[in-house]
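Heads up, the chain below is alone and in the form predicted alone; it's given as structure tokens.
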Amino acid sequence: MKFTCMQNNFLEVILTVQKAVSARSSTPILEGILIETEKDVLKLVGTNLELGIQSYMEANIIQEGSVVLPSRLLSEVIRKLPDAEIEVTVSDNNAVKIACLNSNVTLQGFPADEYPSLPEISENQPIEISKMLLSNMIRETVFAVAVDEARPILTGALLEVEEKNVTMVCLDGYRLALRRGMLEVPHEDLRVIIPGKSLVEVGKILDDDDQTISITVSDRHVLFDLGLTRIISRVLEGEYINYKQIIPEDYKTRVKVDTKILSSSIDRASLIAREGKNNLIKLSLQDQKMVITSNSETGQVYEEVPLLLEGKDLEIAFNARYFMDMLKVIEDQEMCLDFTTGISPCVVRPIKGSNFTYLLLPVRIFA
């Protein structure tokens, strides 16, 4: 196989693929990146079997071939090379030279034929969604998601179409972020649990254009179609927890604040939070204004946040990062918080609509 490419476009395509290879793999293939030669352009792959991407680049092909060569050390060595064209060339021992300007480095691949194939799915009947869209959707929810692998369903996010409606949830035992918005194109329903791992690689590549992107759902997989970048993932198998049933309708105590008033002080009474054993800031809810405290060996914080208060006078605890988690997503300019006891979840939601929502379990605070 011989190229030439531009430095730049290869290090871009070369980094989108590498999201997908292992670190460290107990097969040394999988820390490697398929290149092989498609036509007149060409083709990368990175995989752990997990989740799978494949790039298309523009190349001037000069021989039809293919090699795998390790990801990490690809990807420094195009890195630091001079930004222009590259030469590459590939022996039979698939020994390949890079070369560019006055450099020339030779690294040792792999047979492409001992690289694993990703599934094929059959695109029928794909989900058509605005990139923007999606990239709001994983970066407001994907935080939530369990980490633990105790309940492996909960460390995937629920994708849910119901029409032109489409909802992802994600939830960990402690917290759950729900985010919805609308289609284009109408669609058959349907429900998918979708690694949250693989969510943020596919955020990643996301461009923040609203350019049309396609999802389609097969028994195993869900293929998410950006155009030249093709991602597949495996989905979970299960049935997800009826999150409907989670979320508290009713209140007695509703607050409106300013998003990023509220922010701002939980941020700094995290800065103390953060330094005791729980991580644990308290709210208390009285006189139309919010005061939170923070205390640890290391001092203690005192901040008032001012707030329409409708209903009951309140005192609830929260661990400081899942609160800030929450708000560092959320982009309206005010919100509402509904609490029902100190013990009971609290629920946000936008002043007006339903775009997002999300509930937040309580700390225990012992007298």
Contents of the next structure:
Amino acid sequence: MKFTCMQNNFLEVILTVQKAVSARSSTPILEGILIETEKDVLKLVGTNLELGIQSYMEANIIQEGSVVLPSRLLSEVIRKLPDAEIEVTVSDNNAVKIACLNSNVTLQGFPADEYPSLPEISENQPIEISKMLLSNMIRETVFAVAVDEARPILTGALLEVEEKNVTMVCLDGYRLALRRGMLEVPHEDLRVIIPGKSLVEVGKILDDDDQTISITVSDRHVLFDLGLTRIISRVLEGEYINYKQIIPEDYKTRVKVDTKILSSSIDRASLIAREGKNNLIKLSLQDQKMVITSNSETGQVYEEVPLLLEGKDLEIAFNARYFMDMLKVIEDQEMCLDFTTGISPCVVRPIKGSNFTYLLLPVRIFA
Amino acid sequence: MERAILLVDMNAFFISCETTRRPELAGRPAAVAGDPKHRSGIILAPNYEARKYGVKTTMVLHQARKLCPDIVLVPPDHGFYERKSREVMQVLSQFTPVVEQNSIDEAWLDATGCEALFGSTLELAQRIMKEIQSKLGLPCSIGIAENKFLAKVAADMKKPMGITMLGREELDEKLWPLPVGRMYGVGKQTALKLNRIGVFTIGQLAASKPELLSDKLGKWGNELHRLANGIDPSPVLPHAIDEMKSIGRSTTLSHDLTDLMLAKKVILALTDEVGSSARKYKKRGRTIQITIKYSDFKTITRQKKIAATFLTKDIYAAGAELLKENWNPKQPIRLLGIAITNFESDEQDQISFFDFSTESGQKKEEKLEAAVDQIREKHGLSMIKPAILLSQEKNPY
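Alongside the form predicted alone that was just displayed, please also present the structure of the form predicted in complex with its partner chain.
All chains and molecules follow, beginning with the one already shown.
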């Protein structure tokens, strides 16, 4: 195999497919990237068997062929080369010569036929969705997936489609994040649970222009087709939690508050809270304001946030991190918080519309 | 003000405990040891008569018998030693409330400012030693120094029944000539690393450049440098169950295991004990850790996070899964252990969706295991156990 291409193009595509490559694998070839000519373009593939990313790039193909190169090393080498034309030559024993201006690097590769092929996705009708919407949905929910394996299904995000309505839900037992959106083209109803880790990588690759991409779901896999780049992830099998059942409809205390003001107050309180054991902040709602306090060995903090309060006064405590994770992704200027008691969930919604719903469970304090 | 710190170290604790209920052992070479029929039979605690023959802790039985043919071997009874240990701590806490238990058989006391009550610190130490001997019939050694580290060093100097005071001015004579491996806080691996950079004695450690040490050993390097120079500002922290960081059990198997089913059985038997301990102290943990020592003595630990629990069933499920994930039939196993750590804090409790939802199965399981605990409390440990553990001869532990 032999081809030439531009350094910056090559690097960009390597960094894209590398997102699916594990830094350490029990099978050395999985630490590599497959580079293959396909007619007059170049195809790069990275996979960790759970997530696979394949991307095409333009190149001047001189001789067809394929090889697998260690991913981290290759990206470091290409990153450090000057922005000029690179010539890549693979010899019969999979030694790969990379030449660029006055530099010559030779890397030992693996034979390409040992590299696993990405699964084929059946030709179901794809979901058409704008890049921007998908990217926002991921960013605004995926932080709430479970990190521990106690309930493996919760390490994934639920993607739900009902005609034109699309919903993404993540929950880890202590909080829930839900984001709704509208599709341009209706799609038949479906539910699929995508590993949170895969979605994080998809989110990194999506640039938020308004173009449409397609998502195809099969029994075991989901394919995100971005045109030149295709991302294939395993899906999680099993029943997701019935999340609708845990979102309360009623409330005893309702608060309308400016997102930025609340966010900077809790951010300051977190500085003290995170020194403590449980990262705890206490909220006291009365007299049209929220008093936020936190104590730890390092100090104390007191914050007052003006707001509109309707209903009963309330004392409640939260893990500050759960609150901040949510506030970081809410872009609305104002939002609405509903409470029932000091030991029941707080429901966060927009003032207008129903784009998002967050649920935060409090910390019970034994005073 | 200079502090007065004591380290009380019980001498040959297990066998001394046995001697209190079996007076015939007194004056004869004896040791607490694992079951002599099995390989797990190693010497756990020889008394001083046996030590005269060269019998040492962790020595295998046949070697001990070769050195001392008349040695009396007693099987271990950890429950009894734990009770005795609590009695010792009880006695210590009569002298000062600032008692930090370091292990089953030793504790630090901060006696700063107690002179008005008990006279000099040396007199206090003599009273403590006498009190433990007369009340409980157990011997101990006591080290006295200005900090915890030096008190520990001092206590090791004269055994049994010794009281040693160690001042910082005596370090060059008493501490620095010792090999680094003898230092409290330096394990085999650390000693090896230190040897590699030319540090063989505690004195050489004290004279090393702290930067060099922190380079090789990280933060701990600086700490060791301070300790070797006799500096240890750490306070004596009285602690109770709240300070418990983990609950675990492990066992050396009577023969090497290559069968996953049998290994799982061992894990279940160990989990049974871990679970009932965790329930006794009402400690729900979020991390399950298993330890595997292979026949070549290579040891690995693997852990897994789960929803906070103290149920045998949940701990076992996680342990068995870890075992399966890390199973290699080509590597025979010599020791297995399981522990639960990362306990939930008691005062604050992050509420979970699953607290409200209809996971009544969990509640049921909690009632079931509580009932098992009660039966055992009343009628004894072996009255009820998982059916799979009933077949006697196949159990390799």
